[in-house]
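In structure tokens, one chain follows: the form predicted on its own.
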Amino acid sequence: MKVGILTGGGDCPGLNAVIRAVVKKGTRLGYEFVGIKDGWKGLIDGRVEPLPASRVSGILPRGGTILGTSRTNPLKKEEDTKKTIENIKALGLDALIAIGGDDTLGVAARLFEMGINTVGVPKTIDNDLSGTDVTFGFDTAVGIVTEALDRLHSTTESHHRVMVVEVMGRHAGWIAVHGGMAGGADYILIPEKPFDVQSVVDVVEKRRAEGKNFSIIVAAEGAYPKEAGGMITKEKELDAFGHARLGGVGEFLAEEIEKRVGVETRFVVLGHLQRGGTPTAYDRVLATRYGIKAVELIEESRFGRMVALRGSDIIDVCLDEATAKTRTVDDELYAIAEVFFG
């Protein structure tokens, strides 16, 4: 059995843990592994490397991905799709494990319909895939946001400022809610709940009237004011999957708060800091369990599936189900966060 492995989309802590688990488990079964470089782009260009067990030794604590990644969409152009399928056949791959988020797994689902034996592993720090309770990388990202807020508290309090912290979360505010609650934010803004700028200003003014001379606001990058009618973007150009580059809500809100309240307000964009670094113990274990399950699916010839976490169990779901919709923050969780808004 010859199996290809690729990592697509944004990098995240835990990718190497998945690769390691897949290779270690599969090697015991006599599988041969091929690492595909830079996501789907590697299959279009035919760039691969052997993945013996010795190659994955020591990579468990490493962030990023030893295979590289990209946001290439092999289905965007007919010629790229043709090259992808031709290279899969030329490499003699019996199965393909795609580790990624909604876009990467969406491609894996379409390739399965074209006759390619694919298995998916869910990866996104945004935690917004509907087919699983948790994606690896999320726990690490929340920890990074929490630590950043802890550090920002001291400098914000010292200067009596308002600090707006922009975190990742295009369509779902999981990082903002979990990180914001853990870090003691005064207000949390998420894409699921278009906000009123004046409501945020009112909380800041109330805090200062009560004697608290500093405030920290956490905003997911996809959060937007009601009057804007849509997400705030930095540039109009779209990526290969049709996504605009987000960014700007933190700067926008900081300017509005300073203008309306009359106090010094700064903004911080945590950006790719949330993606980098070593994964937490939780993410290492979850990623390892996902990798083992992916090999088991191949061994059972159960293709077109994605591994997933439900409760405490690792299960598998149809790739189409996994990518059918965005998993958004539920009202009950946000209601808990709102208790601390004012």
Ligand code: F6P
Given for the second form:
Amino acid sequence: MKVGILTGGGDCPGLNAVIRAVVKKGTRLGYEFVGIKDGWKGLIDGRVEPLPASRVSGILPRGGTILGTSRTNPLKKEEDTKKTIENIKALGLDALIAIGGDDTLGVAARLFEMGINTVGVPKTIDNDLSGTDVTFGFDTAVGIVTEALDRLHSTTESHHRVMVVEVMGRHAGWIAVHGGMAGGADYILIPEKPFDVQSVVDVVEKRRAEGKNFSIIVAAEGAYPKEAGGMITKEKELDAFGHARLGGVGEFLAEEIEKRVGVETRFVVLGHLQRGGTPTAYDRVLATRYGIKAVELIEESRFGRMVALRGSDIIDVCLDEATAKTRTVDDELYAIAEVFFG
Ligand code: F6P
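Can you return the structure of this protein in the form predicted in complex with this ligand rather than the form predicted on its own?
Starting with the chain above, the whole complex follows.
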């Protein structure tokens, strides 16, 4: 059995843990592995490397992906789709494991329809894939946000300032809600709930009236004020999957708060820090469980499936179901966070 592995989309702590688990388990079953470089781009260009068990030794704690990644969409141009399928055949791949978010897995779903034996592993620090309860990388990102908020508390308090902390989360505010709750934020803004700038200002003023003369606001990058009518973007150009680069809500809000409340306000964009470095123990274990399950699916010839976490069980779901919709923050969880905004 010859199996290709690729990692696509934004990188994420735990990718190497999946690759390691897949290769170690599969090698014991006599499989041969091929690492595809830089996501789907490597399949279009035919850039691969052999992946013996020795290559994956020692990579468990490493962030990023040893295979490289890209946001290339091989289905965008007909010639790229053709090259992708030709290369899969030329490489003699019996199966292909795609580790990625909704874009990468959406491609895996379409390739399965075209006769390629794909298996998906869900990845994104945003934790917004509908087919699984948790994606690996999320726990690490939340830990980084929490630590950042702890550190920002001391400097914000010392200067009696307001600090707006912009975190990742394009369409779903999971990182903002979990990180903000764990880090004791005074307000949490998420893409699911367009906000009123004045309601944030009111909370800041209320805190000061109560005698707490500093505030920390967490805003997901996809959060936006109702009056803006849409997300704040860095540039108008879209990537191969049609996404704009987000960013700017933190700066916007900091300016508004300073103007309306008249207190010194700063903003911090945590950005790619949230995706860098070693995965937490939770993410290493989840990624390892996903990798093992992916090989089991291949062993059982169950393709067009994605491994997933449901409760505490590792299960598998149809790739189409997995990528059908964005899993957004539920009202119940946000209501708990909201208790602390009043
Ligand atoms: O999709 C995951 C994510 O981390 C988003 O939260 C963020 O908007 C995006 O990737 C950033 O992507 P890039 O690495 O291309 O800047």
